[in-house]
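The chain that follows stands alone, in the form predicted on its own, written as structure tokens.
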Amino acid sequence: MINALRGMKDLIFEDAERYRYVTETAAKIASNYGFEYIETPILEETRLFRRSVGESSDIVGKEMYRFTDKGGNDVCLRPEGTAGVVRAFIQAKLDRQQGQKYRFFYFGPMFRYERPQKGRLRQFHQFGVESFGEKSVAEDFTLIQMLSDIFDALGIRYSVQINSLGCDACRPPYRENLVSHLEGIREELCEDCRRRIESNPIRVLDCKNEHCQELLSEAPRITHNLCDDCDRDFQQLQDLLSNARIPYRVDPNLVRGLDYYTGTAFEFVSDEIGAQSAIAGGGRYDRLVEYLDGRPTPGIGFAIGIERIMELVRIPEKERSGWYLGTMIPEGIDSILKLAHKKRKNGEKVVVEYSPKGLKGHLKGADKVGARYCAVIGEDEWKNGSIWVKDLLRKEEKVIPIQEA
């Protein structure tokens, strides 16, 4: 027998409803805030990574599946949404669109080559939003007023927390601040964060291991150091998520994992999962488009991690809707196919049983596919041009003339 890779999984039943259930409730409500669908390749150039994510990152070094086609180009299946969304909005010309704001939602797989674990696969889904065009602090709120929606119409508990990255004027100053306390201790810090301090020290701030944050908990802040500009913004910020009673705290540590961060950062936390508790993030990026050779232009957006969050939805339980159509004898499957074309031209959902067999059999058959509605030929309606019906939320049944069905 065949298994799926491990680290891959299939989506069926409980799991496909689930999962249908989280993309659907956030799509809807990207619609609301104005957010429109867009979908990216799986397969990209490899560069397309090493610039926006950064060689520094472990998703660059270590985890990207990557490899050479047939026609010798180097590619890799995508590790992350947002450098695809932010190619594609250059590709299209939208960054030469003076003024314009674009808002875009997306949701699918994303692969990286990591230890599987609970809620982290090498084949995992991500549902996010890119905005583009607006660097109002107020994006930054609505982004994560959207995650708190999202969130509480999954019935999913969270908490917020927020940081500032700064930006070009106030991170070289606060990078040698950081980089002189960093010498310090390097000896007692672990392989990667020794990497860390030549190619981007602010990274360091992200890891892991236990004994490193211990470490780093006397680093400078950089939220110490924030520029005039920056330190407005994100007061602004806390003033907006107090005013809108979004629980949220302030973590100095949080740098997210992806090079491309600038100005705030924010990850949704959740109790419920145990140690790896974050469940969302995101951040602004208003260097992005540049650096993938796009015209400045501001950007935000944030990703939520599916797997992280399938056990913690609560679907609603589901109404019985549409047909069960059935025959207990074999002439009637005719009369059965036609009325099911009709029903399902008219948008209605219907489940046909082709076999014929007894009247309990066709109710319990209704019952298993949720169905509101079994109808059955029998031979007495057969001969009379009818079909009997029972209403299964109603408990009422009658015979009517097929053509009423």
Contents of the next structure:
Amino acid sequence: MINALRGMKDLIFEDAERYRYVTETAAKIASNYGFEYIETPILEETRLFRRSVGESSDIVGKEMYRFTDKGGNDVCLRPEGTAGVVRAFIQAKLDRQQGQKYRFFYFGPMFRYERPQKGRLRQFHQFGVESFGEKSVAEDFTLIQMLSDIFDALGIRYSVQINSLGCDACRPPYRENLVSHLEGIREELCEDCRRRIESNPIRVLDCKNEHCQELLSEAPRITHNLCDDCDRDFQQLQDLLSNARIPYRVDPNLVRGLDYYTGTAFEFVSDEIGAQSAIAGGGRYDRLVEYLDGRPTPGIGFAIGIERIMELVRIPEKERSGWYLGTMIPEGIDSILKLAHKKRKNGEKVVVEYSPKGLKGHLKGADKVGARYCAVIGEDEWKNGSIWVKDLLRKEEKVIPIQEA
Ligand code: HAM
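Condition change, the form predicted on its own to the form predicted together with histidyl-adenosine monophosphate (HAM):
What follows is the entire complex, opening with the chain shown before.
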């Protein structure tokens, strides 16, 4: 028997239903917020992710599904959605429409070669949004509000953590400040952290090692080192969230694992799903369009990890719908198929059982597929052009001419 690869899962039955429900619900809400659907390729040039997600991130450093294709191109299965959407944005020359706003949503599989465990897969699915051209912090607020609306609609409880990662004006001096502090405690930090002092010191702040966290309690905080503009935006974001009664917590150690962020960063976490508790994350990336050779354009987005919320999603109970058609005699099949096609053309849901069987068997079948009506042709009905129909919701039955069914 051939099984799916480690860390990759089928979405089947209940999970498939939930996946569809999550993406449909989120897509509906995103369109209400003025976002449009975009689909980008799953395979992209490796250098796209190196330049966006960043060389110093774990994703690019250790987790890429990378190979050389038959044409000798260095390619990767996308580890996340933002890079591809930004590439598409630039490729469509939308960065040249200065002053315009473009808002997109997407969903689909992402690939990271991580050690599989609960909530961590090698192929997983995200629903994400990206907004271009809007630098107002009201957009940061709006995205957080939209994400809350999505989780509310799905019946999922969450808490919101926010931080500001600063901009080109305040990050470099903060970084210097932080590095000199880290140098002082270098010997006591874990190996990963010691390496990060050179490659990406800010990432030291979210080290999961408890000893490192204790050592870092005295580290300078980015939120105390923001420039006036970043500080004003961050305060305004908090005011907007408070006014909208969206509870949040400022977490100065929230730095996100991707290198492209500037300014607002946020994560939604759930305390009901174990160690991998981040159910969505996002933030601003005002320099990313330029890093990918586009004209300077502010951007912000988020992505939900769909597998992480799968077991928390409550799908409303489905009502019985559509038709189940069956026959008790082999001669009846032609009439059944004709009726089924007429109804399907008419936009109705129809499941047909081809094998002749008794009424009891058909009723069972109709129940199994969740049909509202069970319609069956027996010997008598076939002779006089009629059909037996039962409304399984109202529990009423009658025989009617087949044209009326
Ligand atoms: P991310 O935080 O890397 O951000 O991923 C977003 C979400 O995807 C996480 O919060 C988590 O729920 C889920 N996730 C990540 N890795 C895995 C995994 N191995 N297995 C299952 N679920 C996972 C991004 O990807 C950014 N592109 C978000 C963004 C959009 N920022 C701006 N725009």
